[in-house]
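The chain that follows stands alone, in the form predicted on its own, written as structure tokens.
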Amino acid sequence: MGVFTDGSHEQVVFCQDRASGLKAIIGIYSTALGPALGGTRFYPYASEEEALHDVLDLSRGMAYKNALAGLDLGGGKAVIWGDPDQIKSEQLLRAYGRFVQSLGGRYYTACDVGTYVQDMDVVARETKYVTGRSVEYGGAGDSSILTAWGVFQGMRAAAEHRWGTPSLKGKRVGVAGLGKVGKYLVAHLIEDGAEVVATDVSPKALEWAKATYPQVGLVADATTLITSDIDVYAPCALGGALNDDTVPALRAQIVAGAANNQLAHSGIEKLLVDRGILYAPDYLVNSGGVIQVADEIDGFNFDRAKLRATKIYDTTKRILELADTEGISPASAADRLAEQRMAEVGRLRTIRI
């Protein structure tokens, strides 16, 4: 069966300059509300089939993120096939940029897993189509910023649709993954007056987090985590968080962190309502860190991008009201809401100018 069976992603285009090193997939899934918008991922895929896979499913997940954001954007994805501690130089990415600007303005490139806001200056020497660049160059520099900000604000929303209160004081919350945002999730969580347990498979994080934060707890591994005493569970690491062996096991009441593709496979959302356990979707929940990267397009200002990433509180609450009201998942409602944006906007540029 061939990849393009279902007919739903607009354009894909695979690049390659054999001088570099360069090989890469640019994925366009939907520009029915502007150009497509998603970072590039640097990643040593096992095969060139597992990239197109990826680059498949993170397009797609780009479009629904980016319509439920409000963001006059589509959704697009790059990867970029072999290891980034090897083979990432000066000339593959601006190889890599000029097969961006050969796009025109249909895809806009960020950074993601495996390249950074230097990269995307060099990108930026080949191209204009890209953004989550460095402060130095007009950027918006680090976009876990707004990613900790648009989740913790996702997580006050649930914290109110299931306790009557937008405040996690008094609460205990799990977080695994102590990057980036989860570091930043970390510092809200604590101002904020909850109680915070961790996790982490760096020791170097682990460490930070005794030297910053004395008062988090720390835990073996995710597995513990999960198994605690916790009012909230925040997955700030990898995919698939949420699986069959997981959901079962999981003791908090409420689901919301900042890792990407949460839910192992359909069905597990399901499985968390039969338990209980309110979801707020990742792909809404995380977006601040698209709105922030998004705002460069215009001349970044980040009063402007954290007041817009402020708005995942109200969409949350939206999503989760919703879901009640149809008597549906919470991920079924932001499914639905992002389609409906993208199919009422989307429309409107049948009509000619």
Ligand SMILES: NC(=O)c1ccc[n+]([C@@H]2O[C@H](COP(=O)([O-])OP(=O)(O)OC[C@H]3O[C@@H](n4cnc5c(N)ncnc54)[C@H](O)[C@@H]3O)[C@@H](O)[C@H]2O)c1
Second form
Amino acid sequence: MGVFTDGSHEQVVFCQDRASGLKAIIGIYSTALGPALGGTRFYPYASEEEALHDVLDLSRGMAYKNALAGLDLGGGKAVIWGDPDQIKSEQLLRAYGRFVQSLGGRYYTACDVGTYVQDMDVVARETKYVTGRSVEYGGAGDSSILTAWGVFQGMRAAAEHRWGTPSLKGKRVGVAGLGKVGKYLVAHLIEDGAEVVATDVSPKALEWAKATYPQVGLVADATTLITSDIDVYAPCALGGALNDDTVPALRAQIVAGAANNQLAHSGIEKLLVDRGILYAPDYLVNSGGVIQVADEIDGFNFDRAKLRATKIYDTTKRILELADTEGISPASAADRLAEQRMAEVGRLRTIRI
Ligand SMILES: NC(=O)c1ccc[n+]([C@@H]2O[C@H](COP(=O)([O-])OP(=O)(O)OC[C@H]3O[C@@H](n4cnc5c(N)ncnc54)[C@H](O)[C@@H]3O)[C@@H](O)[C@H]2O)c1
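Next up, the form predicted together with this ligand. The previous block was the form predicted on its own.
Every chain and every other molecule in the complex is listed next, the one we just looked at coming first.
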């Protein structure tokens, strides 16, 4: 994928500061709805091409996610090429901040894989276009709180669509990944009266589950989880959870989870439809985190952000209904609504004020 051959991104900026070792690419897919917002991924890519590919993919994804979340924000993302454990430093982060500032507000950055709220506090010493900061600096703090809340809302909407009631009481929910989001999600599910079965590769996460929720059933791995007798599957670990092997084996009637890019490749959404499995699109139900950090731009208010994340319930219902009436997959329905909002609301800027 190249910037011009792909042809869809507004702007892609390569940033280099030799002294600090900074090599960053900022991708702006669309500013139709407002400044582009998306996190900074700090990762040791194998090549420049791989880094570029990732930033183009991720920034497009953010445009769709922000549009569907009802935010007045476009989609962007940045990658810093390198091993954060080896090269992350104050001067590198501040150099990066200066490049973000140089875009004059076309792009707001935040945390992603390899960057943390404390890093954003450092970046913020050079730019005002940064969110996802620490609570001490007026930031939203840990975004997994509202991510989990939003996933829970999406799951409730899917339950209502499938079973006529949003309650998960008595349903068996399989959670793969008891990380930052998975832990909060388990808490919501238990509170709602669901029976939870879970798995994680980390012994620490399993210890946490045993100590905090002894009633949670733990299974060896994700394969065991998906083939066990569950009603809902919540992938909360890595991408690609829904693939040619897992979808045919899946026993759940609903999939709703936090992981990004759950569909391993295009065509998987059709496989889910054919098997009668209701899929709540990942970028819709996991948008609570971006809703949380976006709220920081106007001065963070947790209750307001939570109210917005709660709307994921309504949007999920709307998308599942649209999918039914149009005879398309929920993934296509989500894309369609996101594109519609970008076109309709983005167009308003042509009215000169
Ligand atoms: N944190 C957020 O606000 C947020 C927002 C949107 C999307 N997401 C996505 O949600 C997912 C989870 O995010 P997180 O912040 O909880 O990450 P995390 O790193 O805290 O947790 C991931 C957990 O999954 C476990 N895991 C990894 N491989 C596994 C496997 N094969 N089987 C079972 N467990 C496995 C890890 O041990 C870890 O406990 C990611 O895909 C992330 O991109 C997170």
